[in-house]
Every structure is written in structure tokens, then in C-alpha cells.
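Coming up is one lone chain in C-alpha cells, specifically the form predicted alone.
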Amino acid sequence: MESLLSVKDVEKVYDNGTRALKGVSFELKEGEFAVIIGRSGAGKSTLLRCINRLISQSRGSIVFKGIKTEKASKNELRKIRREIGMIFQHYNLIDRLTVIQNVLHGRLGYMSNFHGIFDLYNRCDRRNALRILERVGMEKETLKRADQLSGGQKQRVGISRAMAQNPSLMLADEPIASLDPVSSGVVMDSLHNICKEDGISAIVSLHQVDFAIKYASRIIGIRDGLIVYDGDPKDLTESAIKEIYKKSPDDRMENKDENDEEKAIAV
């Protein structure tokens, strides 16, 4: 089966000299639900943001659906971003807007600037948004403002907004980091079930190893900007986990990596 995504020898060096990624390579097949695990500052967020071009890698190549993203034209990049849904740790919702308005923002990549500015969504988009919200158990909250929701509800709206893009690939950056165990399970169930039912590939970064083992079809372990494990969850031994989470020679460098990833998010 041809790869949906190919990441080859990707490096990322920030302006202050920090090497967040040091030659990461892997391929993602259609329908895979890959989970990336690793310590804070290991490079997980940087990798996801390189994939969807929120930031640019320093070296290496990322190919999505046969297109080298670093060489993509404006139109090609717009199409790539349209087909890659992104779910953020801190939700990135617009608090003053309703649930359904936030979900409909997932359609902006398909609209002209004029229609987007004036929120001129068609009936089909609105019906689809309602169906997606029903799938994640949020159909009764459609007219609530986003700032009235719990963290778990906000994240399900984030999933719904990404789904409204009709993506081929879902990226989720620590989607349950701020949630309690029960809400975390609901969010991960929603994300996993939708991806499985619709045949959508996914790359999800998590801190929780138990959740990674439960939901992943494949686990990628990153330490200090390098892949140190890539395989089946059932083969993830205690020794492999220790290797992934082993401290780097200089913990201060990890803190620098983490700070740089946060700056990239802000940008």
C-alpha cells in the first residue's frame, strides 16, 4: 500500500540553535492510528507542526499524498492544509462563538475570502456540522458559546472542527493533556472511533502511555529529537518505555526544546 505520508531525515533547528528534531524518518499508511510518545521537549509538537507546515523544517523532506510540502505552491499548500485536520492541546476555539460556528470554521479552507469573512456557509456544510457534533455526543450543545463548555467538551468541538475539513489525515497535539481520566477517555474514544469508521489516518501525541497502548495501531517513541521506538503497541516493553523516557544528558536542553515548541505554537 502506498504511503499517505512520508517523513524522511527531517531536522528542525530553531533560531537560538536548539535542535528539536535530529533526522526523523517514518512512513504512515492509510488508516493507521499512530501515537507519538516521549518526554516534554522531545520534539513531538515540532514534528506535528512541520507536517502541516505551521513551521518549516530545516532539513529533510515531508511528502503528503505525493506532494513535497516544502516545495508546495500556495495552491498546493492550501490543499494540503485543507486535508490535514489539526487538534490542539489548548483547543484553539473562539470563545465568543457558538459550538456550531466553531465547527463550521473547519470549512474556511474550501471557501472564498468573501464567503469566509461573512460566515456564508451553505446548507450542506451546516447539516454536516450537525451530524459530526452528533457523532461526538455534542448535538445538544450546538448553540452554546465555546466559553461555556468543559475542557472535554471543547476538545470534542475541536475534533468536530477538524472533521468538518473532510481530512485524510488527523494530527492531534496532546489532546487530553489538560483533561481528567474520564474526559480523556471520552475524547480519545471520539477521535479513535471517527478515524476508524471513516478510514482517516491519524498521528496523535500523548504523554499517557496507557492511553497510547489502548488506542494506537502503532507507537512511535521520540527522545531528544530522535525516534527510538517504532512498532506495535503490544511489543512496547518496560525496557522500551524506559529508553523512550530516559533523561537526556542535559535536561536544560529539553527545557529549551519545550519552550521553542511553545513559541512555535504561539506563532
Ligand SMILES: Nc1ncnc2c1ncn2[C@@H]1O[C@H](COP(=O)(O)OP(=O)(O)O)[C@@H](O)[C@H]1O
The other form holds:
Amino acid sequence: MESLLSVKDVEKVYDNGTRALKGVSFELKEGEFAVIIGRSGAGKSTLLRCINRLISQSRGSIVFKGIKTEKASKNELRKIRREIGMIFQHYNLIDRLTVIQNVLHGRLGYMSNFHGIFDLYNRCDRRNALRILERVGMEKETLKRADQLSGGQKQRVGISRAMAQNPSLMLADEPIASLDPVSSGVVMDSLHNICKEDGISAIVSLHQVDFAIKYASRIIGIRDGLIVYDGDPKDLTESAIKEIYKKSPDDRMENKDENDEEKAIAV
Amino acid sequence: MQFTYIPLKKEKSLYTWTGVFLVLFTAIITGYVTQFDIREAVIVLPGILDFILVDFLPPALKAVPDFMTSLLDTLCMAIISTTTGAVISMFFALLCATPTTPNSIVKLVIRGFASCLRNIPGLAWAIIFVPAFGIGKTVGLLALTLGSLGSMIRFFTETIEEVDPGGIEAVRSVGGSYWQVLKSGVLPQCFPGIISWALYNLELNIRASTIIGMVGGGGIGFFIQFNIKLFRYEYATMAIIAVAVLVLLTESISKKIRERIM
Ligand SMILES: Nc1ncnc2c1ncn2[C@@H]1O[C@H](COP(=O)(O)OP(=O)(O)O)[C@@H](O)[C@H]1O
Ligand SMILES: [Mg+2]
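What's the form predicted together with the ligand like, now that we've got the form predicted alone?
Expanding to the full complex; the earlier chain stays at the top.
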């Protein structure tokens, strides 16, 4: 199988000098469900954001479907992004709009400025949006405002919006970090099933190692901007987990990270 | 419990007395500096009361038909200037709010421009424009519009900057263009804030248009000024009451609208 996404030697230095990624490389094949684990601050969000160029890497190259994203023009970038769904920890829905309006936003990348600005979604898009909501069990909430939903429901709308893009790659940045265990299960089941059924590849960053092992077909462990584990969930030993979550010597925010470690070790 | 209660009360009365002392002290000092004699005020007070009670009262009901068109003019001036001002301000605010600005130079230039505008009140614009356009509604409209721009640009900019960046990021991530991000990510989020500031500005403009009318901007302000000059104080009183009613009405309507659009 050819690789859908190839990340080569990617480095990211933020404007304030933080080196969030220090040379990350991996290839993602079609159909993989990769889970990224690592302490908070390890660079998971940075990596995911570089992939769809919400931020741009400082060095290295990211190739999606044979196109170098860093060389893409504005228009090409829209075409790349519309094929990459993204799900966020804080859902990032537009609170004042309805569920269906939020889901339809997933179509914007395929629409002209004019059609987008006047909400002229075609019939096929509208029908599809409704079908997706049914698949995640949200059809009853179609006309509710997004701010009236529970966290788990919001995230299922987030998944629906990404699905409306008809993506070939799904990025999820800690999709269940703000949810209780039950909703977490529901959301991860939805996400996992949909990706499996539609053959969508996924890169999901997670906080909980137990969830990672349950859903992942591949686990990537990041520590301090470097990949320290990349392989099958079966091979993820206790010591490998310790290695991924090990405190770095120059870690200044000790208190902040204490909790993460506890969460992670409690497999 | 009593333990903590008693000292607290003592502290409170200490604050009160310090406050009273400070106010009196400042009053005496400033009175001394400006040579304002409180006794004089007390002496003329009955005269002022007499003037108000006898000359301004009772309000002349028969003036109502005379100023209805002027009152309507005032309302229209306030509405038109607010709407025009809001549209122009929105344009500038989008150009200079951090999430939507095309670049940081444009942002700085517009911020500077807006803060200059903010320091020139509508009244000043009216006084500047009267010689150019003559007394009338044109002056009122221009003065009110220019007078609202500065603060509306600022309020709108702040509203846009308070928008949740997550929503913007989401629309960017699906491949939305700049205009689509504006329309689908930014506008729905800042809509209630923008409308609410515009309504507030409308209330301000109704009040301001009365004063601007007095220096030559037309409308009910001009009517009031005109009648005071002719010593028809009861007419002026009636008009002032009408303005107060108009302001109250606008306030309650805009409050309703605000609640509806949250
Ligand atoms: N916008 C930013 N500006 C500067 N530093 C940042 C920014 N975003 C993240 N960082 C830093 O980059 C590092 C990696 O952050 P992040 O990718 O968010 O980690 P994770 O998602 O694994 O918790 C952290 O040290 C973080 O403080
Ligand atoms: Mg993160």
C-alpha cells in the first residue's frame, strides 16, 4: 500500500523560541488508525496542526497524497485541507449556529466564496449532512443550537462536520480530553467505526493510554518533540509507556505535568 | 461570629467618615480656588426654582403637533447615522481586529485613526460643519455619524477580538477561504455583540442629536433652542419631555432586541 501521508524531519520552533518538534518523521498508510500519546507539551497538537498547515513547520517536509503541503499555493492548500478532517478538544463549534449549520461548514472547502457566503449548500450536501448526523446518533438534535448540547454530543457534531468534508485523513487533537468516561467511549466508538467503515485513515492524539491501546492500529509515542515509540499497540510494554511519559530533565512546569503522568500510568 | 462582626462595622463607619471628610475637604478647597461662594448659590437658588417652576411649567401640550416632525427628524438622524456608522465601523473593525486583519500595518493605521476620531465629539463636528453646510439635518447627520465612528470601531474591534478562536480555526481547517472564515466563523460569533453595541450607540445618538440640534444640526434640538430664544419655555419643556420619552422607548426596545438575539 502506498503511503497517504509522509512526514519527514519536521521541526517546529515557535516565535518565542520554543522548539516543539525536533525532527519528526513517519509515514501513514491508508486505513491506519494511529494514536499519538505523550505528556502535555510533548508536541502532539503542534504535529497535528502542521499536517493541515494550521501552522507551518520551520523545517522538514509534509507530503499529503503526493503533494508537498509547504509548497502549496493558497488554492492548493484549500484543496488539501478540505480532504483532511479535524476534530478538536474543545469541539470548536460555532455556538450560536444549529447542529446542521455546523455540520454543513464541512462543505465550505468545496464551495466558491459566493456560495459559501450565502449558505448555498446543494441538495446532495444537505442530504449527506443529515445522513452523517444519523450515523453518529444525533439526528434528533439537528436543529438545536450547538450551545445546548452536552460535551459528548458536541464532539459528535465535530465528527460530523469533519465527515461532511468527505475526508481521506482524519486528525483528532485530544477529542475526548474534556469528556467523562462514558461519553468518551461513545465518541471514540463513533469516530473509530466511521473511520473503519469508510476507510478513512486517522491520527488521533489521546491522553489515556488505555483508550489508545483499545482503538489504535498503531501507536506513536512523542516525548519532547521527538518520536520515541512507533509501533503496534501489542508491543507497547509498561517500560515503553514509562519511557514515553518520562519527565524530561529540563522540564520546568513540573506541577502542571504531575497529573498527566498519573493519568497515563493508570492503564 | 460577633467577634468578626463588630470590628467590620467599625471599619465600615471609619470608611464612611473618611469619605465624607474627603468630599467636604475637596469641596472647600475647590470652592476657594475657583472663588465659588456657596452662599451665593443658596441665595440665587429660589430664583432658579422660581424660573423653572413658573416659566418652564406647565409644559405646553399644544406644542406637540409643532415639533412632531422635528422629533421624527431627530429619530431618523439617530437611526441613519447609527446604521451608516455601524456599517463603516464594521468595515474598519474587520480590518484592524487581530483575528481578521490583513496585516499589522493596516491594523496600526486604523487604530490610530479611530483613536483620533474618538477624541473629537459629535458636537465639535457639528460646530465645524455648520459654516460649511448651514443649519440643518445634513450637519446633524454628518456630525452624528462621524461622532459615532471612533467608539464604534473600538467596540466592534474588541467584540471581534473576543470571538472564540476555535471556531475560526475550525472553518480554516475545513478549507474555508478568508471570506468564508469571516462569514461562517467570525460573524455568527460576534453578531450579538455588534448589534448590542450598535443599539447602545443608537441610544447615545438620540441624546446627542438633541444637543447637536441646538448648535445647528436640525431636529428637535433646534426646536428647543429656537423656542428658548423666543422665551416660549413651556414649548421647550414639552419638547424635552418628548425627547425623554423617546429615549426611554428606545432603551426598552433595544433591551428587548438584545435579549432576543443572544
Ligand atoms: N503558539 C505557541 N507559541 C509558543 N509555544 C507554543 C505554542 N503552542 C505550543 N507551544 C509550546 O510547544 C510545546 C508543545 O506544545 P503542544 O504541541 O501543544 O503539546 P501537546 O499538544 O503535546 O500538549 C509546548 O512546550 C508548548 O508550550
Ligand atoms: Mg495539545
